[in-house]
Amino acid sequence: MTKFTSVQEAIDKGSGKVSLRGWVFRERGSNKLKFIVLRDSSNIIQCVIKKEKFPEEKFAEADKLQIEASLEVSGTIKEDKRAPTGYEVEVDDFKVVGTCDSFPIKADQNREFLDDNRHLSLRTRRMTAILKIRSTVFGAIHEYFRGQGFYEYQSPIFQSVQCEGGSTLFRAEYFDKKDVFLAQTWQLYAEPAIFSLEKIYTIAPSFRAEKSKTSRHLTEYWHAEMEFAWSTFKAIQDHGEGLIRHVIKKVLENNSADLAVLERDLAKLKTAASKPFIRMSYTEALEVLKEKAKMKIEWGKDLRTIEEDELSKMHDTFIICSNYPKDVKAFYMMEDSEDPSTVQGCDFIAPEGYGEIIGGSQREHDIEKLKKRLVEMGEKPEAYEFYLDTRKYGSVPHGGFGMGVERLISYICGLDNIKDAIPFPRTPLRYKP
């Protein structure tokens, strides 16, 4: 049987006989030559089919090839600086595997058309590069947490309680039950497990029924979350910084060619991966915004995208903003002992205007304070009985965070729209293909 290599493996070999298979990325020719730029998941390479080497009908078959037809080629690879990637294959034999007529994806098509045809636009070199980086990101997240002694743990997608705000819940048809929702986060079902495993993490889909149509929001996204017992607020922030640094370094190590396809500025990523994150309190952030951006924000209001973007412009690395007002944060966040009007919660704001990447906190373990906060939010504490039980039986200090994986991918890739950070984006207006 023919032994096929990837395009990149053939380029690395540099000379001799090779057999490749892939799809037509570009094609041109004359009545004597057919130039095919073949692509596979690893790279592209120019292949030359000479009429003199083939019967008339065989060359005619090659001459009819269009973009995205699939084929197998065998021949001799040699260096050629004029070729797109510096190497060329002189074809001795080829086999058309799948024909293609008038592939609809072309350069400079509008966003709506590309999203309508996402099942085809995934084939572009740009999307291929993004998806390869995405794979590295997921692997690096697992590697970081396992390297830190965390166990992988899953919580249910169907949930009976809300965690991040009732207005953003997706209700699910669950037989005859009405109060069932798609998970906004694993957190309420993760906290019980820290009394067993102590240090846990997950990467799982989360769902937010936000009607936001910005370039930063998805209704279905992948959530990297962690929770651990005996935590301190500082340790939570340290893990967030360690995770982001580790992921960026892994992408720089493994995906330099993909970042080049995306024309990403590597210097900016290297700075963010090596420079200590900026840490400031919410109150300090308001002071900085007032002084440097001439933005006067009333204390007690949550930071909006516009304020986060202004802060991000001031630094070339991530900002960890902490100690937000209690009234704008979730019920489970612990009050700060030195200032009970604030909580030990933090947001990680990415450079270059990419917004919040991580949200985390030390969790409140005083059961009466939790009940009070639930009532203030209009929730029924009895619906959270399973969660409150964890505070009755040997509770300990604990905390964690959640990271929007697509937001980190968007930053790393330098994307204009988060929809390109996931294979099939879901938004208020898009649920197919």
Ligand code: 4AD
Contents of the next structure:
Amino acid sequence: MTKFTSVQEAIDKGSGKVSLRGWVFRERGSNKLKFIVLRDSSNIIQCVIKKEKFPEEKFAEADKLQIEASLEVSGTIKEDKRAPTGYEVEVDDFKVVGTCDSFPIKADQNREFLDDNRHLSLRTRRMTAILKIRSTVFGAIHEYFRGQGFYEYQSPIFQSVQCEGGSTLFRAEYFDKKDVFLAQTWQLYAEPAIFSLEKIYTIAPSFRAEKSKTSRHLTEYWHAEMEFAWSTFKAIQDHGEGLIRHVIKKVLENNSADLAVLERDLAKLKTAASKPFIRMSYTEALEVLKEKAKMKIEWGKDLRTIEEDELSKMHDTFIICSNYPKDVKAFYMMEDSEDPSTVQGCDFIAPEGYGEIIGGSQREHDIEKLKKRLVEMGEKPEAYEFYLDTRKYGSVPHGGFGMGVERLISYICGLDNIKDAIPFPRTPLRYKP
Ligand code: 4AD
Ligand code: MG
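Given the form predicted alone, state the structure of the form predicted in complex with this ligand.
Following is the full complex, with the preceding chain placed first.
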């Protein structure tokens, strides 16, 4: 049996016999030679098939090879400065595994066409680079939380309550039941578990019926969330900062070639990963917006995208904005005892205008305040009985946050649309393939 290596392993070996398998990335030929640039998940390499070495019908097979056909080749690798990755394989034998007739994805096609053909455009070098970085990001999130002593814990996706507001709630067709929704967050089902595990995290899909078409919103996204007992508001922010730094550091360590494919400015990532995050309150944010950007926002209004972007332009690292007015934030956020018109909630705003990456808070534990805020939102507190119980039986200070994984990937990769941060994006208009 032939022992195949990856293209990268063959390049690392640099000389001698190699056997490779992959797909045609580029091809050109003359009546004497056929050049194939072969790609696999690791890299690309030029292969040359010389007519003189093969019977006529066999060379004709090579001559017919088109972009994205799959094949196995065996031959001798040697350095060749003219080849795209500095090495070339002179082919002794090859086998066409799957032919390919005019692959639909070509250079410079529009976004719509690429999205309609996502099952094929996933193979492009750009998407391959993004998917590799995505894999590092997921691994690094697990690594951070496990390293900090958190247990991985799963909440249900079918849920009987809302958590982040009714306007973005997806209703599920659940037999004859009316009030069943897709998870907006794991949070209300995570809080009960801190009483058994104390420190927990997850990475799971969340669903938001966001009707607005923006470059930052998906209807289905991956949500990295954490919750822990005995928390302080500061410790929540420290974990958010620790997590983002760890993830960026891992990508810089493992994915420099992929970041190069994406032409990402590494200096910007390195700065963001090494400098302490900027911490400011909502009230301070309004002051700097007024002073430096001539934007006058009435105290009590939520920060909009344009204001977040303006703030992010002022710094080259993340901003943690805290103590928002109570009325613009979720019902479960803890009232700040020093300033009861604000809550101990924070948003992490990424540099370069990538917007909110993390939302988190200390949780309110006063059961009466929670009930009152639910009623104000038009919710029936009865439906939240299981959640309110967490405040009845040995309640403790606790809190946590949620991080939009695709938002972080968009920022790390420097993408202009969040749709490229996930293999098969879902938006109000895009649910196929
Ligand atoms: O700020 P959000 O709504 O907070 C929560 O869901 C809390 N329950 C989290 C928690 O404390 N456990 O969402 C958290 C993050 C946002 O900061 C954003 O990065 C991301 O989720 N996010 C989205 N990402 C992509 N598409 C969307 N439609 C998103 N909505 C939120
Ligand atoms: Mg938020």
